[in-house]
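The data below hold one chain only, encoded as structure tokens and taken in the form predicted on its own.
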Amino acid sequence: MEIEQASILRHQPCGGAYRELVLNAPAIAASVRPGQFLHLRIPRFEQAVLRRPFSVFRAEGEHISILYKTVGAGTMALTGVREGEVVNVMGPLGNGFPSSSPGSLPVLVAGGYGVAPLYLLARRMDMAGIIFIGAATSDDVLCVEDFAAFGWQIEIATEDGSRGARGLVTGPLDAWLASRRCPEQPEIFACGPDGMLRAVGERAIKAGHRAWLSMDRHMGCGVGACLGCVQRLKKADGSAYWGRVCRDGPVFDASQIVWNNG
């Protein structure tokens, strides 16, 4: 983990309410793995005692970036930072996605801006697979051109039907799993809201596929000290314990997770 005073190189809109913030952070960029996150102190947001967590979107050379949506006071304040300013960044934090297993076919499932860590994962994978992108509307469908450039097959679902299939992303995922003819065993990597993660994880477990889920929680310290982001998990012997998403995750094997009524 490093703490850097990172200069802002670019801060640009990505369509709709989404923006990309590009930082010069050499130490973090050199060690980050897909699925890890940054803890960022937002300038001129004095009412916030705590930092804000963001998944790493891109990491090239000495530069890293985050992809975020304006959803609250913190991200609204973040939209006001300008190129040339300096922000205090701590990272990379948490445990990211593992490498795909030999002989498996990587299957990515993204919900909204959950596509961000999956972009970096796909960028660093040795082979292309298939990605399912789910969103509320077409404005929330992100990075399609990037995945296409990597040679990935892309399936899209929007809840309002404005792009791709109408409905939840599990619709196209179910259809693909039922009709696939490839010899490779699917290995699933997912990031998005809890409902989507649970649905994807349950499908993977039922079908005997390995699945890795990146969980989103409100984080205080980001290093496991405050216990503000706990998640109930299962040990190998079946007993349960409380893990810390920021330190033990944010990525977990789907078979580890105990959902609220589980």
Contents of the next structure:
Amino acid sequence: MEIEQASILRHQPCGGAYRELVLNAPAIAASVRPGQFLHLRIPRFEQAVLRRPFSVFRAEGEHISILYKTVGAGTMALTGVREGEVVNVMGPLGNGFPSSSPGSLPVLVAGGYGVAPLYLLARRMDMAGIIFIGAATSDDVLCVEDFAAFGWQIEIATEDGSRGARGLVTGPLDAWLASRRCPEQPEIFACGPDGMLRAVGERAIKAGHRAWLSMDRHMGCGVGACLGCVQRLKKADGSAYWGRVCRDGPVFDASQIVWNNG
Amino acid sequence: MSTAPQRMDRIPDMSVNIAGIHMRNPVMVASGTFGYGPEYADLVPLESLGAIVVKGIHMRPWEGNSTPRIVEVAGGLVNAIGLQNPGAEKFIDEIMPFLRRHDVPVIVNIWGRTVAEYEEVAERFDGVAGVSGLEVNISCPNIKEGGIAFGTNVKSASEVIGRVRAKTRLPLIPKLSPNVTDIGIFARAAEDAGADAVSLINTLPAMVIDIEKRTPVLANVVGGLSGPAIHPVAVKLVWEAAKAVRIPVIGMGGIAAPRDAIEFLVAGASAVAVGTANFTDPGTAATVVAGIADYLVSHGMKSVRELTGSLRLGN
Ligand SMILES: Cc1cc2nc3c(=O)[nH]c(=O)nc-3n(C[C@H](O)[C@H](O)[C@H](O)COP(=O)(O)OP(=O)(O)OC[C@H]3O[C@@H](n4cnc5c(N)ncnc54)[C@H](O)[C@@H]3O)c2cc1C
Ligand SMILES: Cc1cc2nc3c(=O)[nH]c(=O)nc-3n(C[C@H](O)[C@H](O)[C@H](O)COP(=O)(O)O)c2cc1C
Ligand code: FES
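Now that the form predicted on its own has been shown, please provide the structure of the form predicted in complex with the partner chain.
Zooming out: every chain and molecule, the one shown earlier first.
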């Protein structure tokens, strides 16, 4: 875990409300694992007492990037920062995704900007699998060319039907799970809004597949100190406790999660 | 004389002694904003802190409130964590060994729902190696059962402090609530009941509403406001408390930069604590220490102790 004063190398629109911010952060770039995140002090937004968490999207050499969506005041301020400016970055934080089990077929499920950590995961895997990308509309469907370039099978669903199947990403996922003929056991890695994660987790548990879900919670410290980001989890013996999404997560085994705070 | 002693003269003495606890500088980290120590240890050399005040500990494990627990507001943060903690035994077994490996005073923040629970946890920590003092939280706005109920009634505040006093030889630091009409009365009651210092302020009771859903943002409905927004309120209360007592006062509330800490010292605090700003920048305490030292040099002071209570009133 480091704090780096990272200079901005590139900051570019990626369609819709999304942008990619590329930073020079050698120490973080050298150690980051897929699914880990950065806690950014947003420049020109210094009146805010809290940093903002973003998954690491790309990491090559000394560079890292995030793929973010403008949703509120902090991300809005971030859109105004320019190449050459410096961002105070804490990271890498959190546990990240585990490496896929030998002999399994990686099945990724992304909702909106949830595709960011899954991109890095796919990039670092030595085999191709299948990715399900869900979004509200075609503008929110990201990274399709990247996954295609890695040789991944891609299934898309948009709620308004503007690209791929109409409806939720669980539609194509269910169809695939029911009809698949591959010998390998699917292992699911998902990142997106809670509703999607819950639906994916429930399907995985029912079908007996392992599923790893990366959660999005409003964060304070980002390091496990404030207990602001907690999620109800269950232990092997069935007892429930609060896990810290920032430190014990953000990735949890679907079977551990207690939805609705149990 | 050689030049070395002259240079030494210019390095101000930053050490303070609070309630018998020797600190190499007067800048501590506030309870609940620095975990138990290990969480920030990769980023902050713990030895650089005046003291670590750990997250509130109860005799038994406590789950705290449901979520959401925090929400950012203008100038700060409203939290309703609800004093989640692993309980005294787990803390002593699993975290104290880590803290003992670091050369920094550890102040354990304790709380209870009844006077008997305060006594129980205070007694448990008496004699635990590596614990330098107890901060007694009688001012948490986030649990119904206790906390603030003790801190906003002089009789019960005196009773808790007196009864805890009888259970421990450790330096005792009651943490006062800002939610009272006359803080001086509470500070004096604490001193009379045997406190070795007082600390203030805890968070201010607060509420945030989601106007689209017309629901409270926090699961606990209400919470406590911290951060820069509360700093001037805290300075005034520290000033009043310091006038009322002879024991040292520890000032906190909204410190984000050296000048915020210097204000507390000038108002009468002997030490300060950085809270919410740890989330913004874990290096804040170090920046504040360096900034106070610079201030002392540029104002011709040899010791930080000269700053305490140096407020000039009138013309
Ligand atoms: C581990 C992790 C990884 C992430 N990765 C990415 C990523 O790769 N790309 C990306 O775009 N985003 C990512 N996010 C989400 C991102 O952190 C938020 O979108 C960002 O913090 C929003 O900041 P803001 O100031 O723009 O919005 P804010 O104004 O802070 O909030 C946005 C919305 O949330 C609401 N809100 C505020 N506080 C609370 C609360 N306590 N409880 C519930 N609702 C609240 C607000 O009312 C508003 O509608 C990630 C989050 C986490 C935890
Ligand atoms: C997330 C959070 C948790 C806190 N937990 C505790 C606690 O357990 N015990 C306590 O006495 N004070 C607790 N506090 C209060 C702080 O120690 C401090 O008194 C207050 O936040 C004011 O300082 P600040 O404005 O610098 O944060 C907490 C504050 C925050 C923000
Ligand atoms: S954000 Fe502070 S504990 Fe997770």
